[in-house]
Every structure is written in C-alpha cells, then in structure tokens.
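Given as structure tokens, the chain that follows is alone and in the form predicted on its own.
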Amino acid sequence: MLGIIGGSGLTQLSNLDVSHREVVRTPYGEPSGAITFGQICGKPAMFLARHGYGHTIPPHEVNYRANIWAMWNKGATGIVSVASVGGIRADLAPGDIVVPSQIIDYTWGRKSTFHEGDGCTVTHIDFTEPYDRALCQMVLLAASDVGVPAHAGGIYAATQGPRLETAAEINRLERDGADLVGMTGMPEAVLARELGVPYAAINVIANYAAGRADSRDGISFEAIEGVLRESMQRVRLVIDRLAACHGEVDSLAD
C-alpha cells in the first residue's frame, strides 16, 4: 500500500476517496495525527498530515518515529514524503518540482532511530543512498506520463527549524554542495530505512533561499503560498498516476 506523508501545502489529500481513519498506537508515542486510508485511482493507499491536520506542529517537534512506524505498521510498502523547500541552486525556481537523491543533515536532537534505550543493541544501516532508487524512479516515471516536470536528484540539506536560514548560512549550504533546503527530510528517510521501507520524496521549491534572487532581501510568505496552491495540484496529479502503479511499489518491499 502506498503511503503519503504530507507536509506545508498538501495538509489534506483531495483525491483520496477516504474510507477511515484510524488513530494508532505506537511505542514511540503518539503521530501527527490519525492515518487516513482509502483509494486513489481505485489503488489503496494511506495519508498523514506530517504537521497535522491543523499545521501545529513544528519540524523539530514531529514525531517522525511515531509517524513511520505507524505507517509501517499498517502495511506501507513504500513512502513518498511531499515537502515544500527553498531553491539553492540557480535553476531551481519557486513551483519547481524536485525528487532529491541525496541528504546533508544539519538537523541535532531528533529521535533519530528505533535501535536505542534498554535491550537494544547497536545496530549500523547502510544509508549511502538515502532515498530508494527504484521508488524515486517512479515518482519520476509518474510525473512524466502526467506531464508534470520534475528535477531528477539533487541534494537536500535538512535544517532544524522552524525559522528560515539566513543568507550567510545558504552560502554555507551551497559550499557543502547543497541544491535545495529544508526541515523534516531527515530522520524521516533514515527511519523508513531502518524498518525496510521504501522512501522517496516530492519536494516543491516554494521560494529562492535566503539572500537569492528574489528572496535577496527577504522571503515573502504571501507569495509562498500562492506558489504552493499551484504546485500542488501538479503534485496530486504526480501521486494519482504512481498511485496507479500500486502493485508495482508493493513489489518494491519484498
């Protein structure tokens, strides 16, 4: 079953033709919110509203081991993450769809595994590839036969939040090699890879980082939102047409 994690912008999947929604228990606490389960181009599939339904919960306050536990524990077979990001480099513009390949973490003090507290050995995932090729590939495939362009790869660098950077410290991201900036990319992906899921991510460049183009003097907020109301109806399309290829991304967990 395929199983979309929603973030800024995409807090309510409209295509899904929702049957329940189920509120789970995990060990690691409560998640963002009650899983949403149903149909999308008559596949199965299930959606969580990363900062919750009401957008209230700030990156570095997420539950993300709740949060993919959960969907792992109701039988996700694969996860495409959906995150609105800022464009480092100069050909990413704001409305601008990406599917990253790699991971710079910034982020510190995350519940960044499953592998700790009492009993539990130390355990090493190999993370050379963060995000899961063949998963990524489809998101790319998908967006191809809606006719929705979209970046293939990319680095991502996850902040800590929730205040934006500041130009001095995007600089710093793009000497670090960075082409996009954001806040909950990580231990998302390191979690799903922990627990043996597929992950892959959609992220929608909603402005120019700090100190580019655009945003030299500052980001604007208004226009930020406008660019996500566009955007994400391309990325619905993008999720109905990989949501169609269902049993193929169950195939991507056996």
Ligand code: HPA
Second form
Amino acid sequence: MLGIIGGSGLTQLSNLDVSHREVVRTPYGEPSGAITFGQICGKPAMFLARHGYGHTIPPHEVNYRANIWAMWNKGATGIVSVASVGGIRADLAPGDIVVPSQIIDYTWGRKSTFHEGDGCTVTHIDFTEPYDRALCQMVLLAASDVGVPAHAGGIYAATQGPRLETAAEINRLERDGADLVGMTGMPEAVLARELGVPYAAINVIANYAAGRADSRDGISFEAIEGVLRESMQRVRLVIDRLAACHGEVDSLAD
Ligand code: HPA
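Let's see the other form, the form predicted together with the named molecule, since the form predicted on its own is already up.
Full assembly next; the chain just shown is listed first.
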C-alpha cells in the first residue's frame, strides 16, 4: 500500500476516499497524528500529516521514528514524502517540483535510528542512494503521465530549522553541492531505509533560498502560502497517478 506523508501545504489529501482513521501505537511514542486510510483512484493508500493535522509540530520535534514505524507497521510498501523546500540552484523557481536523488544531512539531535537502546546490536546500513530509485522513477513517470513538469534529481540539504537559513548558510550549502534545502527530509529517509520501505520525495520549491533572487532581502511567508496552494494541486494530480501505478505493482507482488 502506498503511504503518503504530507508536509506544509498538504495536511489533507482531498483525493483520498477515506475508509477510516487510526491512531497507531508504536514503541517510539506517538506519531504526528492518526493515519488516514482509504483509496486513491481505487487503490489502497494511507496518509499522515507530518506536522499534525493542525500544523502544530515543528520540523525538529516531529517524531520521525513513530511516523515511519507506524506506516511500516500498517503495511506501507512505499512511502512518498511531500515537502516544501527552498531553491538554491538558479533554475529551481518557486512552484517547481523536484524528485531529489541525494541528501546532505545538517540536522542534529534528532532520533535518527531504530538501532539503539537496550539489547540492540550495532547495526550499520548502506545509504549510498538515500532514495529508492524505482520509486523515484515511478513518481517521475506519474508526473509525466499527467503532464506535470518535475525536475529529476537534485541534492537535498536537510537543515535543523525551524528558522530559515541565513544567506551565508545558503552559500555554504551551495558550495557543498546542495540544490534545494528543507527541514524534514532527515531522518525520515534513513528510518524508512532501516525498515526496508522504499522511500521517495516530492519536493515543492516554495521560495528562492535565503539571499537568492527575490529572497535577497528576506523571504515572504505570504508569497510561500500562495505558491504552495497552487503547487499542491499539481502534486495531487501526480499522487493520483502514482497511487494507480503503485497499486498495480503491489497487486503483481501479491
Ligand atoms: N529553507 C528550509 N526549508 C524550507 C525553505 C527554506 O528556504 N522553504 C520551505 N522549506
């Protein structure tokens, strides 16, 4: 079953035909909210709002372990994470959609592994490719099927938040090779990998990153709201098509 995690601008999935909601208990505490189950285009899907349904949980306080564990426990065979980001690379303009291919993690102090605590043996995982290639391809194909342009690939910088970055920090991220910047991509991606759940992201450029283009003198939150409202309509189209494709793959595996 396809799992969708919605971020800022996507706290509900209007295209999900809801069957029920469930608050999942996990060994890691409470997820951000109840998981909503239902069907998208006739295929089973589940949805979770990363910041809570009332948008009350900031990026550094999201219980990523509980969220990913709960979706895995309820049978997610793939997770697509929708999140707004700032664009660093000059060709990434507000409203653009990116399916990133790499991550640099600048977050700190977050619970970022299931392999810790009493009785856990030291466990290392391969994370050379942080996103699942096949699922990324499926997202890109879905976007192309419904005529929604999407950038294939890009390096995502995960910052701690909740504040936005300084202009100098963005310059540093660019020197490091980052194309886009957001606050929630990690540890979500690595936790999904630890549980063996394919994970991909749909990032929506909400604004030029700090110090760039029309964010040279500051970032307008009002402008971000407008961009996200419009862009999430396109993301919904992609998710509709993706759910249909993912459902087909699931049925073949059954
Ligand atoms: N930086 C970090 N996270 C973000 C941004 C940004 O500029 N825009 C939306 N999420």
